[in-house]
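We begin with a single chain expressed as structure tokens, specifically the form predicted alone.
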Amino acid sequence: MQIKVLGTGCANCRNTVALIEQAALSKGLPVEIIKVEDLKDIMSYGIMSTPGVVIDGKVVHAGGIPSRDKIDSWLK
């Protein structure tokens, strides 16, 4: 599973990466997390509010830190 976290490197983006890593680790799931920080690349996904999360090419979240429950639902 490839997960991209879109954001310019702010605290919310770093926290989102950490939460996804923790959730995947707790489920024993192998995930590839890619941080996308280039504004042009972020906008190519139609994301106007960061952090954004893209899983296997599909935008699943934009704006604010996602809840643990929401992250867990992505990792099913």
Given for the second form:
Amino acid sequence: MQIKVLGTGCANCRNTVALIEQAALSKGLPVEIIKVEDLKDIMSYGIMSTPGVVIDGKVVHAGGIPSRDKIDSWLK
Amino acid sequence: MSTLTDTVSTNRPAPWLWLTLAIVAWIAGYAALEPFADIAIASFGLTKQTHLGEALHFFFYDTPKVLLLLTGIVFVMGVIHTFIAPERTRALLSGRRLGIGNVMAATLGIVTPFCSCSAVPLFIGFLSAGVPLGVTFSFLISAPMVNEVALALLFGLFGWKVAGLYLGLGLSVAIVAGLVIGKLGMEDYLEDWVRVMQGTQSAEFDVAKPSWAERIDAGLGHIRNIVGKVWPYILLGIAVGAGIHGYVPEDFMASIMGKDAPWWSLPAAVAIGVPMYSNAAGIIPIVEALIGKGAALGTVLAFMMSVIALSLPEMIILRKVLKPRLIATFAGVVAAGILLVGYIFNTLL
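Now show me the form predicted in complex with its partner chain, since the one above was the form predicted alone.
Now the complete complex, all chains and molecules, led by this one.
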């Protein structure tokens, strides 16, 4: 499973990455997390607020740190 | 256009009972502010007649008052945010003309969730959906400047008139500055990769509609995020304010920042404020101390606006999407607007 976290490197983006890593670890799921920090690349997903989360090419979250419930629902 | 899919179950009932109880407790707490401060200093064996008693009374009255106001306003804003996602704001503003578009953008800037690290994605997102450059700037100026923490603090410490004036003048600066930038037709000074994105996307939005339980959760989360972060600054500010109560002469600042200060005191305050970077909570204690010591309200509010609305880190981020000339115009127009507001304020009051 490949998860992209879109963000220019603010604190919220780093927290989001850490949260997803934690959730994946506790479920024993192998995930590959890619941080997308280039503005042009971020904008190509059409989001307007960061951090954004993209799973299998689909935007599933934008703006603010996602809740643990939400993250768990992605990791299936 | 990408769609946001929300797969979290939303069938929870909203905690209306708890919300009602919390509102009752809030009102009761607000009504009990004065007696609470009286009892607090009495328990130290002090009365308001003594210097120390007066200072402590100030602290025990103002701290819970400001924190209660802040919690209330931040909760309401958190709930409002669930109604107005940036995507919806963009759809509302797409294709608007200058004028009405600027008024709408500045107003929406107050209630749309905004974080300074999202300023650039938001900026590009707006432009790519056909929101005019001047209208986008109105939003970008009003969003950080007219914020809920500043309003709650001004309301708590100086009353509704000052808070209302701040709101009105902040909106005016955002509207007029956006109009001016729009009229100047500076689209050529966007970075090239941004310019080609203008008007390339549809402004449709498709966001899952949250339930009331989620809206209330968002309000509580907003309290945790905002109040949880700023309360030390507020406590510190009020403590400093209480501490200097009576120890620093009342007209200490009057000669350099008061009404009879030389004409250059206002531009100097704005010039110092522009490169400074602080959030509203960090700057309010300073504002409070300055006004308490005889500085003119217009000069101090202009200082505060310039600190919150313009900052060096923001310019550096904006440099990725704007050419230097547009950044300079943006900073110049906003600073001029703030200056004007300060002079009007000092003349009227």
